[in-house]
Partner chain sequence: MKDKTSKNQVLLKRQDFLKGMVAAPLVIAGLPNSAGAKPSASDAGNNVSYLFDSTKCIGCRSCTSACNQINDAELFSHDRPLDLSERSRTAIRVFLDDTKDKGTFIKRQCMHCLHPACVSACPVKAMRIDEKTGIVYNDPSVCIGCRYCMVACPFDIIQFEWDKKFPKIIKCTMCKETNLKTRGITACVDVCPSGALIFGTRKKLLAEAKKRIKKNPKKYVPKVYGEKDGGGTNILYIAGKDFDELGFPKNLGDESPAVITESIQAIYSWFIAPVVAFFLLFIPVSKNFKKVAGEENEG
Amino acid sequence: MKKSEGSLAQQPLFGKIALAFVLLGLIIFLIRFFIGLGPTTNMSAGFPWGIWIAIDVVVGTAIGTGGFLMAILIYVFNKGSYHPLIRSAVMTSAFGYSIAGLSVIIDLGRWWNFYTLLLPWRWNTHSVLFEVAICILAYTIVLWLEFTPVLHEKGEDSGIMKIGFIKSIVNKLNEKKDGANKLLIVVITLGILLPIMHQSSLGTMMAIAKTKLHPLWHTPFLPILFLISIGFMGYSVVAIEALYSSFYLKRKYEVTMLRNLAPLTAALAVIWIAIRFFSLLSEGKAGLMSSSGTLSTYFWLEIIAVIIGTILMIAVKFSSSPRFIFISALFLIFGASLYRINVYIIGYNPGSNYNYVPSVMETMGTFALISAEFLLYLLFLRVLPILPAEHK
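Which structure does this chain take on its own in the form predicted on its own, if you write just that chain?
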């Protein structure tokens, strides 16, 4: 692997805007922690979560499954040719899940009690929400463990190795390399198992809200729909971050690998669309697709976006244009993200006495978290050996 080169100065507009959002977000979150959720958000008893959960967690973790999907492809199906994509995918996943965990703490009414998740005697093992929380926590730890070889490699190549005790620790780790490799196998196995558990459970959580979730989205197939959607979302994110990294650092685009991923991405999207329509037809809800007013519009937006992305992704196999790959991936991510937002907010109706529109502080806070992830991604790309050596 080669240390990435570049500077945030190459992206002055994006960098300055993102930094401004981050600084504004710090102020907003400080206000939220000191005066509570009530004055800073539009959440209520009917809507106990808002976009900090629906976008930063439900959508954010789905976007952060690229590392999980690449691990399956490389380590389970032995597709070693995709190994150059794994480090950036794992890094993106680690950021996505870390931001999601932070969002959960921000969203808690009594946020100072977040540590109780680490106390087994306080666990409610019958709760789907508990299973989601504990799996996200565990998977975040696993992702950063999977990322340690990058930090280790950086340490070996940098001046920090001149520090005596650090050099001693690294040497001892190298002596026990076989044991570390065996441990890494366990970590990778957990990294494949945990996302399957909590991503399907995010669908299960809303499956129990039968009287509150609109029939266009409520179905017993929710767990499998949530699970399959991360397939084409994750691979699409891998494509976007690979293309953007090459653009940012003025490197050659990894078009061949991304083209080879296109058929699998499109196949997962086709399966998702088929299950989506099958659930509506088999449950006698076909008429709702056109008779639900504004909700029908949101439904067709998600469906059309995924269909367009799927068609374009199929065509990617016959195209060598990085821009074509990028656009098809954007459509798939938008459609699947809107589906999750529809399930958790737009299609959710706890009663006529409740409505929810995110406050300005909530919206700015979400932009701040996304901007922080963007800046950290560029920083890590710049200082760590993330990308493979460039092909000549």
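The block above covers the form predicted on its own; next, return the form predicted together with the partner chain.
Excluded here are partners and other molecules; the one chain stands alone.
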């Protein structure tokens, strides 16, 4: 880890590729808005949702739950010692959710009617999607509010303060510090409540597709499984993103803090695996684990990734290598992401006359959003005081 030539992202080529993806994505999204979803994507009546929902929103917001998980640790379980990690976690979350929201707008067929979601007399409270949409919208706002102290700290002289309305907000907060803190407590509480609601509901959402979602994934435990999987996935994202930030800014790794998080991460993964198997066995679906052809493979891929990640996470206790933490976190993120994609696309079978493979433009669109998120992340990391003071 002593490569002194700097991180990949500092090399102009890497940044240029990401930027090229973003520009290509802009063109694709223009085509989507001026011609339609049909020519840009491979979605069909059988597969009304593709990767713009399954990856950009369902996996994307799960990756963005680090902020929420750190907030629970620090503010509910009184582990203030983790506070140095929260800023970068909240920033990742804010980008993850904003990009997911953008993807929803791109994916909505009748996006100009989106405002109807904000009219209380139109609310269908039976609808899982209603709850998910409102919560994601509210939580995105909450995340950016949680981020305001960073701007506040950056102070008068920074470039960002030249933007008029940000300056006026920060100044107002400065004037009424007590009031602002009270508001921040409300915001933090909402920032814990809202993800619990909508992350579990992202699982509930597919419970309605009883005849289409393969029984290996369709179970009343969907909301609980989704909620617990963001536990180990989110802490893994926090670890990766903390390690990468230090790598990028050539700083010391927060190994101790991340090692302390490892047992909790592993415990959540173990609980998830236990519930996963309990639900399959109690619903009499044990045979399906081996008899479902390709789907059995995807099922085991998902399970084995989580199991390997868990074992490595437990072993992190005996190692101080940041690379080790990085790899175990990658396994857990891969497993939990595949679980989500299995529920939304791979295990979803509307009938033999339909199949779905994302189109080139669809895939490029997803790459564009991920690249945009990555570039903005690096920019913010350089411009704003995100990482804690280096020595303790």
